[in-house]
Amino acid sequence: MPNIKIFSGSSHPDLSQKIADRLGLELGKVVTKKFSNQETCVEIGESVRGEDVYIVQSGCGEINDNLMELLIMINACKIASASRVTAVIPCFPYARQDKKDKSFFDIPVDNLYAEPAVLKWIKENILEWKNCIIVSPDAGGAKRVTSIADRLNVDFALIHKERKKANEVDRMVLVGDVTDRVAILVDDMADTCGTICHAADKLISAGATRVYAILTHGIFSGPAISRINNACFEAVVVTNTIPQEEKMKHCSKIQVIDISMILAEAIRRTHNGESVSYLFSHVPL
């Protein structure tokens, strides 16, 4: 492809490399380091004049440092006369905190969805998926699970939870019948995993035969890994928007869906001025 450059921030070089390989490109040369006062320094090691630049940086790990690094990289490319700079952010940082108004962009934004990749994983890995039930661990995810259940033509259920305070669940009420079925919990992210592990127990006690969890972003902080190891999951499936290699060493239940082809195809389509909406319902081959 002419006039396109892909640079990787330091948050998830493995995913950046997969995206570049998929597009048949080399990752651009960039050096990131810290000054002795801990300020981030970024040096772009090649010319980006007139180029269409994509910077891959996920909101994980040292989130504040990585976000600052992304902003400095964008600025460096702008100063060096790149014709366009696009940030590719697999896991968008600071998206969890309750905001009254989330529409704070004055530039074009494409929100990509893991749903097509999730549907593909379910059909390929769960033999009795036609008799499964898709479950939302909270009322907020109802729209997400109904969409997946409709696409699979199966039933859905949801767990209504009453919270005492953030990150602490008080009481859970299951709405729907999971008796003698494979239950698949679907959520956008799991951090300390208290909610999904409680939900799994609830589903088993309500008669589900097996429980899977499928999550877009596996943050897995604090006691998450020990909770998953002690919970009754067949598998906890996450995408690789966040690196999972270290976590997988300590938890055999974690499985990963690679979404590099979705991001690569989004980059290709954006570069060529094509519609990205195809990716909302299809996984690129």
The other form holds:
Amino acid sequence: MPNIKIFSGSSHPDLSQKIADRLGLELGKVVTKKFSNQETCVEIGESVRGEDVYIVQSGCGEINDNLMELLIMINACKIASASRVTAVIPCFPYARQDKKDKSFFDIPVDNLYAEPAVLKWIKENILEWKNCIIVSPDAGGAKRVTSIADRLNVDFALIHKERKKANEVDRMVLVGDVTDRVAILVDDMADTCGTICHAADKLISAGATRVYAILTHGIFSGPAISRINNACFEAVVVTNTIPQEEKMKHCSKIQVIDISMILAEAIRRTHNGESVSYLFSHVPL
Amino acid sequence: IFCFSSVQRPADMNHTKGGLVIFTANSHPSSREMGKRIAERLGVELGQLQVYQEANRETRVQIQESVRGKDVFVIQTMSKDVNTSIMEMLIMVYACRTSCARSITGVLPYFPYSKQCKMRKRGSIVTKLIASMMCKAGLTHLITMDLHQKEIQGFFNIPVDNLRASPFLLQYIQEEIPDYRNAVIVAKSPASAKRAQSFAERLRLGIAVIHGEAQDAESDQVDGRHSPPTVKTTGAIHPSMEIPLLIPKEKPPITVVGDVGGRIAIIVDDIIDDVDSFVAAAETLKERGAYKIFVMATHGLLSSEAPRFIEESAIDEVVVTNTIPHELQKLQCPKIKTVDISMILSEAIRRIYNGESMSYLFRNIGVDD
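Starting from the form predicted on its own shown above, please give the structure in the form predicted together with the partner chain.
To see the whole picture, the full complex is given below, headed by that same chain.
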């Protein structure tokens, strides 16, 4: 493909390499480092004049440092006369502090969905998927969960918090029947994992035979890993929007779905001016 | 040097307007020192605010009082996590803007990334990027000190007050160095000659300039190009159209222009960060006969091994202001001394809030300072 360059920030070089491999490209030369005063320094190592540039940087790890690195890289490419600069941000930082929304940006935003990859994983890895039940760990995820349940033609359930009185701790209430079923918890991110571990306990005590958790972004901060190790999950499945190698060493229940092909395909389609919406319901091979 | 009017009580300050609120948006405790000092001098309490980093390393800022209709001053010092300090400030400023503050003034004693204010190869002018981000977040005014390049003021489309630390450093020289009249102000490279000159003038002393090998660290080098170089193709260009290549500079061996024999040498600069060049300059000055060597700089970044190198060098004392917290470095190196400049920052805040003239703070500041 002519006139395209892909650069990787330092947050997730592994995913960037996978994306580049799928597109049959070499990653662009760039030096990212920190001066001794901890200021970030970025130097693009090849010409980007007139090129369609894609910068892959995930909002994980040291988020402020990675964000600054991304901003400086975008700035550097623009100053070096790139024809277009697109940021590929698999896990968007600060997404929970304000509802990240298309309306907050003045530029085109493509919010891709891991759903097709999740559906594929379920069909390939859970034997009894035809009789499973998709569960949302909170009321807010109902739409996400019903969408998956409908595509698999299975039932869904949800757990919601009920606060009886002002000073009482929230009670978790299961809405739906999970008796003798394989339960699959689905959510967009796993941060400290308090909620999903409680949800798993709830599901087991309500009669579920096995509990899986499928979460798009595996942030796993704080006590998350030890909580998962002590909880009753069959497996905790996340995508590789965030590097998981280190965490997998400490927790054997974590499995990873590779979404590099979705991002690679999105890049290819954007570069060729093709529709990206195909990816909202299909996983590229 | 400065005679300030007596500190006004909070009640006086709220006369016609919505009121004054001062916040310090740093999560790092040592970075909050400056904010506390300034608030003390102004006789106000710091605004109620929670700034912290969540488990997933995202910064969270929660303002716990109303800023509607108020004049907000956000004091932000740069901790060793520069990017986090910047993010804290941006989130704070944006939060104040969306909460209808009347005005938001940033007080950044040291402006971050100011050494990346020039185009280097295929880099980015980060100072401009940060200036744009701050203005976009809602900053209406900026107070800072001794900008690395004065032109950085032009990166902003809001008023910028670039205060000077030199009166404080000059006062230190006159009060703490007994035989300062036998001193020579030294520029460790031609780049800081103008600054050395402006100090020397005010003290009625001579100057010396060091020039030669082993000069500035990479971040200060402007490589003479302003865009990526053209690819050199051997046969493709007609000989008469060949663009003449810039002759590479040949650095002479280290020379000291000016006499320092039998004198105290006072090296002045705006930033002291990596100290290799300072240590080398001190060696040279000692060889040329200087019997005592001081280094005076506004911003003491003193990164990584700097304290150790200073301790082992020919430098007798390093004097910096408290624009950047450096308590740790002081513990590692007793040669480091601090000059407090919080009074000029608090005076600037007071004058801006009351709509008074700032020119008093700039008297006796020459064009080259």
